[in-house]
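In the form predicted alone, a lone chain appears below as structure tokens.
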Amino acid sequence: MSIGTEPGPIGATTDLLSVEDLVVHFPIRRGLVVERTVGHVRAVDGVSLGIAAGRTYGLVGESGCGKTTFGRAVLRLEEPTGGRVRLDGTEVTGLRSDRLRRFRSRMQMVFQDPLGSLNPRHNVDMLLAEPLKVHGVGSRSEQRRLAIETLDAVGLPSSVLERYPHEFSGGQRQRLGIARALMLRPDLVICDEPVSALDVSIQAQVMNLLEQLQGEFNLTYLVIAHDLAVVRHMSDRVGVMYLGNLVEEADSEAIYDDPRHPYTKALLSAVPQPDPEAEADRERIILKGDLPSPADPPSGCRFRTRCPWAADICAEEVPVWREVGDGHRVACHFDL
């Protein structure tokens, strides 16, 4: 079994968004005259998850664990190779493209990168009337309506409706963004490290924008970051991620206070302080060699080959969740 494979807390009835083991492997692929697959990159092995209507949840990790990929494959942007993600009582991965494309009016995406997401082409009224003409929403003038009033939200006046990306700063960018998610009126956005190419000034702007997104239009939100401050402040539940798999989940303030699994905390043992006198007493764990391939991943715990505190038991057996507290789970042979 695989870490984080086992059943937790999901497919209760107040989770909007029920992830069950989770499986997204990339074939690879070799050969000049024919290919054949001679392995595969493990991206994401086996992921559980719950998110209940009106929460955050916060999926964090270092770069390369698995993490956006997860939540492109949450969405079917890419294709799972196993598992069941559903999103309220409906079965996401075995819809068809018909309905599949119905369906996503309800699942949206706030992407990394805001010049990237938009097309430089299109002005603000285009970019925000597309997803509604896809799906067959309204007239012209509903659409433009719909526009002003979205754009009023994100804290933007109904003048730019003619202006284009390259015309923005980073921050209103990534405001269009979020008005352009929020145009379907979705029950579910995924926030894929949505502040990380921000000014240091703006990120604060945009994630308290988000929280009150979050009220007005009843949102759920799955923010994918590798910030542990930005996950803190905008989290009710934080899951974290090595290597294609959850090693601990618990509520925010919890796993903060209380981190259970080696890598949990050495993440946390990085962040600095703002209390000098806790800065100068904050204890470092410094992680050793470097992550391993996902398409080689080490046997038993998958950790083990960074993890200070790894035995012969970790290279043997695969770690299962167990329960360290009210919904604190943590997949590690031992109890730190």
Contents of the next structure:
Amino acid sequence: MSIGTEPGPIGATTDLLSVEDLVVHFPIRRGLVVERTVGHVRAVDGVSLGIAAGRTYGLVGESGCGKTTFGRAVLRLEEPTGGRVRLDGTEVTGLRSDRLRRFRSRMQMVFQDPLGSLNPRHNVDMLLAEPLKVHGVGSRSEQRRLAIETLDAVGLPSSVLERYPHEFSGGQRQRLGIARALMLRPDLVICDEPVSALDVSIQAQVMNLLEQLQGEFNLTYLVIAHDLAVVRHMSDRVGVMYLGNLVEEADSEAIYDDPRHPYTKALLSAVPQPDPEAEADRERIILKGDLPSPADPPSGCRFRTRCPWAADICAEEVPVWREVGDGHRVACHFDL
Amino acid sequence: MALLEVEDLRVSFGETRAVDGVDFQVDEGQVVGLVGESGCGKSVTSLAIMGLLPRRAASVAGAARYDGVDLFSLPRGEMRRLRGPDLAMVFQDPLSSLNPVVQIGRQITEVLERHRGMRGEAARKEAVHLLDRVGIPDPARRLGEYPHQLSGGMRQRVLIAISVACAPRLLIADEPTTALDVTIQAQILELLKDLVDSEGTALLMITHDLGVVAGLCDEVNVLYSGRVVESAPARDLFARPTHPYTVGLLNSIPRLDLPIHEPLRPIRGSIADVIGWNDGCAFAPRCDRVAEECVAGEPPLIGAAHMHRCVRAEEVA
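Could you switch over to the form predicted together with its partner chain, since the one displayed so far is the form predicted alone?
Below is the whole assembly, all chains and molecules, this chain first.
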């Protein structure tokens, strides 16, 4: 283990995606005439994780923890400041523009806001054919056939081809967003808050759909969400992020049955459950205050300013990763 | 007598019936939930009660009796006097409910001056006390700050401080935690609970989140397409959900205690399927139990403590 933030050996040969010590810093610039860099927002500050082929990794955390930036940096929609991303043996972080563009056909993204990510002036036919055109896949008639096939897979009839995004409901639009991501038959799909803009009953439909498509198209998912219940339900492994760092990583069941990091414990205790009996008995961990600024994170453990268990050591030393069970790692000084 | 009694409330915007005959009541010190998905009419119901709907666009019928007085027939001045000391509201988005160019302190003292006749130093002191009460650290310094300088959770606390400045008897909270992160949501829910317990404020909680309802509410009304489809004490509703819509909502929620990857059992279709549906039960186009009697006519709300609007409820249960 080289540095404190790296969770032990990663990038096992079976992993489809392996991310090593990924760093994304955004410069803060000041000055009207001469721009000076006065600091950095450490959005992602050394995150490593691996996802096995055909599996789902859930990345969970609250606003500002860097989870979306992480997802975008994996696809190089955001240029990483440091670290390595490998997909199926190819180093994505080393690809030059042209090869990167071609390689992107293997990794696609589903966005939170389907209306914002679909061109309002394009009908469904154009929207779905676009990724194929960009990558020069198939003739016009083949493109149409693929579009119809993909629409069918996401549960939309071929009659919607001539319609425009505004004519659809939120759930249908998300189905379109998913269909578009699948058009190139990628290996990896990064879903950034795929259901958080949807009503509960529609959310469940889309979650079921994503699970069903995973088997059908042999997909590997990185699901990024703030909702622990959603992430737990869809994922095999879960990583919890706080202020640019992973703080705990474990198999889905383990992280909920036996959370070890105080932040994970607090998050879990904060999710309201639709069960009055359980709500009455539950022990809530109410965190103090708000998220500190990622431009000036606290020394030592970044969670210490809000942690109920914080002690002197937490301000002085960055906690190193500890194995606490089979594939269960936590970055905390204490054994809670 | 109930503190607030809403009877056959109907709100329409032109041809669109947003609220279509809603009845419920809130007793003194009680927490009542109005729960439903987008477009079910829950927010419109709360705005109608507060008299905040645009008069030209919305036509409001029915009654909302506060302490026996019908709010809808009250002159505007009278209504304005009630807002604050009697009825107060917390909105979903605190940034658009706070004035961006006025300091936090001034926004609180304004309410104190208007409704409690406090001036100068006394008002300032009370404002500090209120901010402290809702858990804002270093309240004296915060008085001079503007809304954009505060985080989302802090803004929501300021809004709650303003709402409770006059110790209202009924607080209406419209999705007060929806825009917030879960750990901040937990802080705000704790604060609301504490206000209800210590001040005896009645709370009408409007939310889409059945989890929030389960932790907070005494009574729950489930809304669908502008109508109450089920109404029951919270424990009863979650233990024995009766209307197929309530059952469907509960089955749609990924719970922390369910096995992972197990397919959820969502409600089919979407609310859009109901547009233009005028006969019978509004849920019929999406209901798995739909039968002929469901489309024959609008089912009535039946039952005593646990009411529901489904002709096939016995079979569903």
